[in-house]
Structure formats: C-alpha cells, structure tokens
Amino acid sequence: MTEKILEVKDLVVEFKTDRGKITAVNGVNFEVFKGKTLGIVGESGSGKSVTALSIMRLIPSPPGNVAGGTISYRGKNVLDIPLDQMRTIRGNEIAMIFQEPMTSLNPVFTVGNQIEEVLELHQPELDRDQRKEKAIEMLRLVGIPSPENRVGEYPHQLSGGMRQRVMIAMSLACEPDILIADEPTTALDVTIQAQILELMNKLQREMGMGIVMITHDLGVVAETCDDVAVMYCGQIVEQSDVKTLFNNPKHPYTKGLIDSIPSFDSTTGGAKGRLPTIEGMVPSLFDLPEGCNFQNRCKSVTEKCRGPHGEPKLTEINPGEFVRCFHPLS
C-alpha cells in the first residue's frame, strides 16, 4: 500500500474583515501519498491557495486564523508544532512553488544566491563552494541550459519559463517529501506549460515525493494528477481518482467544469461550436445561500437544495468516490 505522508482533516480557516468574519475554508479533508499527485481544482476564490498556505503555516494572523481541524505530516499535527520547528519543516520537508515567479523571486539577488540561501538555512553543514555547486546542480536538474552561467544572473534576465524552473529548483533543493504547486503554469504559454508539467512528473518519479497540484485548469489535472478534489466556496464538493472524475462526474459543478473544456473536432478541423458555460456567479462568502452553495447556478436544483434540509454533506457514494450533493448525477 502506498505510504500516506499528509492528512488534512476537517480544516477550517477564517478571516476577520471590516465587514465581519468569513470562512474561506470550511471542513476540508484529503490525503497525500508518497509518489502520487493530488489535484485541487476550482474557480478563483474557492479556497485552494488558502488551503495550501494553511499546510505551510503561512496564513497571516491576523487577519487569518486556522479555526479548526488538523494537518498531520507523518503523524504529527503541524498546527501544534512550535514555529521555530515549523521553519525547519517548511522548505526542507514540505516545499511550495508560489503562483508568480517574478514576485516570488527577489529581484536584487542572483538566482544562485537565492537557491544557496535555502541550502544555507536547511543544510548548514554545506560550505559556500558546496552550496554554489549544488545550486548549479539544481538548475541543471530542472533543465536550465548553461547553469554555470545562469547561476549568476538576476530574475529579470530570465524568461517566465526559466523563472518558474528556478522556483522549482529552489523548492526541490532540499529534496522535500511533499511539493505544493500553486498554479505552477500560470501565465506561461502552452509549450512551456507542457515542459514544466513534464519536468515535475519526471522529478516526482526520481524523488518519490507527493505533490499537491493547485490549479483551475482541468487539462493540467488530467495530465498530471492521480486523485482530484474539486472545491467550491471553501468546501470540497467532489473527490475521486482522476479517471473516475473525468469519465463520470457526480456533482453538477464538476460536470459543468468538464463540459466547458474546449475540444477539437477532427472531422471538421475546428472547434465544436460554442462552449457550454456555468451560468451565474460564485456567491459571496459574506452572503452564502441557505442550503447548497451551488443552488443558484445548478440546473438540477430542487426545494430540498434551498435550505430546509441544511447543506449537503460530503458523502462516499462509491468506494473512494465522494460527492457533496442531494441529487448526485448518475
């Protein structure tokens, strides 16, 4: 059986705002296994990045607060670990690739300096020459040409794809158990996106790490993930292995996302007409409807969904297949 290295259970994250308190993540559960990739997918504002930052203990407090649940890394609840010990875990055992490499990299230091800083913090036994040598090795590992020269360059001298590779090199410098990739291919063109995803798959096979892939792109999920959790309004609404989810989605929201993926008709040599859309807007976290959060956008809504029976619970309808819906699709 595959080794479980991370378990998130009943996670609740709240934020205090001028308009009152909101719950950005509400009762999220999932597991991450060694050598496997879990995809967390959903529209902007669904709680994906907040979930990732919670695992890293990077939620700004105030205004944020992990109000409930546990995040267990190899049996230890990271929420109970003192911050000084958490700093040794963060980057060393659980690493994260952030969304925007240009804002995540420091513009006044070379990329080599920034990789070496990670090594200096987590592997103090290495001397300066060894750190530089390993920085070059990491740049070579992520496919950056002439790493001996690139190690002395600044972020603005690199393309977007190269900067993303540098971020991956920094994240993997200490060979972590878990890599959290938050929209790792945002703003990259299709060719570079494919290269980055293939690189992550290759490194995962070589290093055996578990990956949490956070994205709004179902194409990325289909290509890279073993299991998928679909989030909406801070909750997981469907969860299963990737093949089951794409072949037979059970939640109307998941089906809407899959139906909206552009397809190409080989018989006509073009797109298959107008793309279906999910009507309406994601409700504000300040004004969630009573009952199911998806009711105002759902074509299968009934009175049961509108509040008298409370909100639907995430229920296992088949082994390993969970859905939060009063009327799951057949």
Given for the second form:
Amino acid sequence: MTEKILEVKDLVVEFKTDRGKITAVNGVNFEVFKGKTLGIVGESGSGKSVTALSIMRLIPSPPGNVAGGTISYRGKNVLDIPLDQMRTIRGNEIAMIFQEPMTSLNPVFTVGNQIEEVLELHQPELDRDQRKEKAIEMLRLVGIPSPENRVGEYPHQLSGGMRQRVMIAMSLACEPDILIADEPTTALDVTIQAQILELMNKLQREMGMGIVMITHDLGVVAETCDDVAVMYCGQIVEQSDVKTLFNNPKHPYTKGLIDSIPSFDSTTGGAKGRLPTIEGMVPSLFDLPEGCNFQNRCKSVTEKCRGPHGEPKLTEINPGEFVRCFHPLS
Amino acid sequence: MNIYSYIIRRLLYVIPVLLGVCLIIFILFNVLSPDPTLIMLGKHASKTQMMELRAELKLDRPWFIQYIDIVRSTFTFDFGRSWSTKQEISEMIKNGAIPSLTVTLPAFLVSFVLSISISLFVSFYRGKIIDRSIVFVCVALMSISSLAYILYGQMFFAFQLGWFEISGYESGFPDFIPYVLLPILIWVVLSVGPDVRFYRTIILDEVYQDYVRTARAKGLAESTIMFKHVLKNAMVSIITYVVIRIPFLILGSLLIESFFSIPGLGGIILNAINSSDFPVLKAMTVLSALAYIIFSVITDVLYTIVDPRVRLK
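Next up, the form predicted together with the partner chain in place of the form predicted on its own?
The next block holds the full complex; its first chain is the one shown before.
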C-alpha cells in the first residue's frame, strides 16, 4: 500500500439557512493515497463540493460550519490547527482548482503575477527573477504555448481551457501533496476536457501528488480515478476501486448513474433507444425521508427501506468495497 | 493604440463639447434671461441710460458676435470684468480658488482615505455586529442636516471649547490653518456616511467573487486579499465615483464657505447670483464644465490603468 496522506473521518458539515439547519455532509469517510486519485461523484447538492472545501477549511462560515469529524493530513487534524498555520498548508501542501476557470482567476492581475504570488508566499527563498522563471516553467509544464509571452497576459486574453491550465499551474507551483480538483472540466468543451484530464494524469505521474477529483461525470471518473466514492444527500452510498464500481455496482444509485452514461453500443439503447434515467428528484435536505434517502427513486425498494429499520449503514460487503443499501445488487 | 494618442484624442473631443457649452451659456444668459440693464439700473431708468449701458456691456451687438465673444473668452480664459465689483474675473477666480481648495482638498483626501479604510474594515467583518453598528452610525451621520453640524460645530467646538476659529479666513500658509480645521472636519463628517455605504457595497460585490476564494485557497492572508485583490477590482467603480467629484472641489462648498466666511469661489458664485453678475456666472459655468470634462478624461485614462480589460479604441 502506498502512503496515506489524507484521511477524512466522520465529517459532518452543517449550514444554517433561513429555513433551518441542514446537514450538507453527513458522516463522510475516505482516504487519499500518494500518487492515487480518489473520485467523489454525485449530483448537485450531494455535498461533494462542500466536502472538498472543508479539507481546505474554505467553508463560508457563517452560514456553514464543520460540526464533527476529523480531517487528518499527515497525522494532524487540519480542523484543529490555527488559521495562520492552515494558510501555510493551503496552496503549498494542499492545493485546489475550481470549476469556473472564467472567474476563478483575478481579472486585474497577469497570470504570471498570480502564479508568482503563490510562490512568493510559500517559497520566500526565491527572488523575483527566480519566481518569474518558475512561473514560466509552470506554464510550460501545463502545456501553454510560448509561456514567455503568456506570463504577462491577463486572464481575459486566454481561453477557458488555457485559464484552467493556468489554474493548474498555479495550484501545482509549490508541488503540493494533495490536489483537490472541484469539477475542473465541467465548464470546458469535451475536447478540452480530455486534454485537461490527460494533463492532470501526466502531472500526477511526474509529481506523485494525491488527487481528490470532485465530479458529477462518471466519464471523468473512469478516465482518472483509482478509487471512487459515490455521494448522495451528503452521505457516501458506495465506495470501492474504480474497476469494481464500474463492472459491478452494488448500490442501485450507482447502477443508475452508470446506466445513464450515453454510449453508442449500449445493450439498453443503442443508437435508437432511450437513455435510461434515474426517475424522480433528489429529496430536499430539509425534508429527508425516514429510512433510506434513495427510497423514492429506487427500483428495488422494499418496505424495509421506508422506515422501521432506520437508515442503512455503510457496510463493507467485500474487502475494500462499501455500500449503503439494505438490498445491494449482486 | 498607445495611451498618449488616446489622451490626445480624448482632449481634442473637449473642443466640440466646449463649443456646445458656450452655446448653452449663450442661450441661457443672452437669449432667455431678462434684460440685465433692467436689473442693474432699476425700473426708473431712462431709455438713453439703458441704451448706453447696453453699448457699454456690448449687448447691442448682433447675436452671433455675442456668441463668438463667449467662445473667445472660454478659450482665452479672459472673461472680462465683473459687473458688480468691476474686478478682473480671472483674478477673482484665482483669488477665490485657493481659499476654496485649502478647505476642500484636505477634506476630500482625508474623507477618501478614511472612507476606503472603514469600508474595507466593515467589509471584512461583514454581517457581524461591528459592521452593522458602523453602518448604523453612517446612516445616522447622513441623516443629520449639514446645518446642524455647522451651527453646533461653531457653537460648541469653536465658541465654547475654543478649539477652532468660529469663522473668517487669513490667506497665506500657515495662517489659514486654524480657520479651515472646523470646515474640513464638518466636510469629512458629512461625506464619510454616504461614502462608506457606497464603497462597502462595491467591496462586498467583490468579496463574494470566485477569485477571492482562489486567493484564499492559495493561502493568502485576509488582509492581503482585501487590500490587494479586492481593492484593485473595486477600484474601477471607486474611481468613477471619486474622480468626477474632484472638479467640484475647486468650486468649493457654498454652504460651508458662507457660514465660515471663507472668501472662496462658493461665496463668489453666491454673490454673483444675488447681484445678477452675468459675466462671473458665465465664467463659473465655463470653468465647471471644463473641469468636469477634463476629469472625465482622467477617469477614462485611469480605467485603462486599473482594469486591463478596458481597451483603447
């Protein structure tokens, strides 16, 4: 087993809203290993982004707060350390890239300036020229053509894909141990998406960082991840390595997600048939049902799922394979 | 296109605008206004007296010559003499602008720096009790009439406590300082309320942008984020609001100058209005139009410096 660098245990994140308190993340556990990629998959509102932001301690508070659990990075709980110490971790040891490359860069500073800023902060031993050199080197590393010129340009002069490359360059400038990628390709064209994912895979092989890949796209998971956690209503409903998950999904929700990936030679549809969907809506976090959260959309729902036995627990049905279901698929 | 040719071209645009300003002044003062000779001589003046005065004031000449006169005085800055004081108007402006500026310029700078700092501070503590209390104080400060500040300031701080001069002015540095302190203080108190509220809104618009989250994810301290990332983005709106107010500093504040007997341009305008001193009013109109135009050019140039997305077209 490779080195474990991040361990999230029983993470609970709550948000206060006008309608009352909601639990956006409810008892999430996972581990990130050096050089490996963990995918966190789920629909909008399933708590995947909130989980990612908690690791960086970037949950806007108020209204949000981490109500329980631990996040251990190299043995220390990042939820406990003082904020100024957290700042030396952010961008340096744990870095993050965001979904919106259009707005995530500051429009009034050059991209070089923004990469140099993170170096200035975490590698004060570098002087101005060295920082500039490193910024150009990072831009070259992420595949930006003629980085010597691009380094002096502003974000609005770059395309969306280029900006995401700049974001990646910025986050990797200090060679972090962990890269959290919150839907890094959602806002990009499919062709650009493939390039960005390929780039991230390549950089991971070179630098050996652990990646937490937050996405709603199972295609992205298949391409990049080693392990996957599927989230639903703030909880992990299935967790295993990527092969097992795709070949043999145990949770009806996971199966639904996999079945709803458009594919040309799918046995369920082919070119003419209808794409299967998961019927119904995600229940509101204000009004979760008793029993299993997925009951109203589940094809194999029984009386047991609807109440008296409480909600299903996340259980290890095979070594390394966890599922939260009373009736796991075989 | 480089910035210098942009500035030159923008300054060339000033010429047609000034010609338009001259036309409006001509229509207001030479066409629409009542006969100034009637105002100056009273209703018992004889026909010949009026004709003589009209000739003296060059009001008997064809209308396009009168328009040309206005244009010429605008571009040469020679506005002739005041009807009521017979002084050279350009001299009056020069003498009046300095006392006005000794009050308005420091007041403007102090209130600008103070308002920006307070707004960054309250934006940092947005929603917390300190933010709410300061906004409350700002609204309270805004809601009190400026007359109240002037009268209570003069009575309490100047008369009873004797900290400042009650009113008056002495020219020359540093003699004027005791006279301008209270007016400056009142100006600052008057403008801090609305300014803080305005800047706070602009800054809060920026605080929730995605790039701020990116900056936090880089590990930057909140103060760096506020003063570097947020402030520079907010600068575009702040510049619009601030720079265009600078021309009015030259004109002074009518109310403060008249209450504190400061011989500034505000007082000159007030006297000119009361005595229907048309040449002075024309000169002040031209002056404020010119200042306004020039500072809007400056605003546009500053945009290109602050915001790289602004293109020079």
